[in-house]
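This document opens with one chain alone, in structure tokens, the form predicted alone.
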Amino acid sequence: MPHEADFQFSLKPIGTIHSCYGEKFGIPRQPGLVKSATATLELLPPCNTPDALRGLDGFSHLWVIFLFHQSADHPWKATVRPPRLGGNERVGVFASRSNFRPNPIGLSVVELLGVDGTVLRLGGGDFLDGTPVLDIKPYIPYADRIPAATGAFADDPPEPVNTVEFSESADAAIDTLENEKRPALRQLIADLLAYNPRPAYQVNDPDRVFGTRLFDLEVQWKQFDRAVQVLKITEQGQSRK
């Protein structure tokens, strides 16, 4: 018989996701920080029949598997450098999130929002656009939720550590672009920056302009110690002058 290190498997995407978050600079670090956050799960043939879903709206709460597609072809690291550590203290890999992983593989609990026919609506997920979904598990409340497990470095939730202003332009833009295909976005991106998407060891510029893609929209700011400055809200396409 073969060695099961011998195995290979196949995976195909049963779905596939649309999120708010057009690139990986400024997706929150672990599910349910941003949970203005919104997304769909898309299921994708064969799996998209109704009976696939045939009771899950009786769910808060989901977990959803995916791939970290943008990392697939990155070699995997053996040691990383969370985030809550500051950035500069390396663990095992198997002792984070990280998605630079031997399989690609991430695991995400999400709020499940409604069910509409083979589309799920999503609440604070932390899923790039165009995530492949490798298969959903409802979230089960006696066996998922553990009192008293511990989560060594990362045991306690961040804090949101920004206050957020917007600027006169952004404030306008915003009130233009606001709309059912964006919903809540003075919310999002006040929830967002607020949790500094920034890398930890990144040393603080206040000259500097940052910028992330928020659904079809470039959102530019500056970071003043602890405060954050939206300074202009565009669609893709138009002058970032």
Ligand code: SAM
Given for the second form:
Amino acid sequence: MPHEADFQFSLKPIGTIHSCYGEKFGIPRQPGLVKSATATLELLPPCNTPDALRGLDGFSHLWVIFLFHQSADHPWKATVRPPRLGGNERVGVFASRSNFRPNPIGLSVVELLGVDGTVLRLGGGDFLDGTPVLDIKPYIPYADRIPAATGAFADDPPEPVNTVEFSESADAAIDTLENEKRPALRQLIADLLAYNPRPAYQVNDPDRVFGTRLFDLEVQWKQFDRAVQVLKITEQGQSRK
Ligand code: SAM
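Previous: the form predicted alone; requested now: the form predicted together with this ligand:
Then the entire complex follows, led off by the chain already shown.
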């Protein structure tokens, strides 16, 4: 009798995420942090029938179970260094929400903004654009909300510690680039950069320019201490998946 640990099976994505995050750098660490971020979840054949979503619109939130497809071929280690601990201290991979895991599976709870046929509109989210979705489950408050739960080193949400200013050229760019394809662009950039996406080990180099992909845009910014300045926003064609 093979040991159950040898049990292997293949999973077929039931859907795919279309999100504003064109690359991993800069994506919030958990779904509810940047509320101005929206995403859609499009069901894929053979699940793409409205019947499969019947009644779902009665729930305010969903669990989305997905594949960390961009880290799937990255070797995992028994310990990881959570950014919440400054990127130095190690904890066990199963005591973390790291995307580098033996089975690269993510779990996010998101607001359900609406159901359009076989496309779900989601509020928040921490998904890279193109993320394969393995399953969707309705959030059931009586079962899923545990008021007495404690979260160790991740008990409180990370603080949006940065101030975010826009240069004149970035300001002007937003006026033309913000549209229904890129909703709440200014708010999204400000919310995102407030959470200090700069890697913990990055020294405070006032001249270093960072680039973050949002929608089909490249947002260039620099940071000194807690002050972020958005320098430039340019269209880049397809998002980098
Ligand atoms: N909420 C999920 C969970 O707890 O399982 C994900 C938490 S994980 C720390 C969130 C990070 O995963 C994001 O900041 C981003 O860097 C990364 N990520 C998101 N989508 C991904 C994908 N499709 N492939 C690889 N990494 C991804």
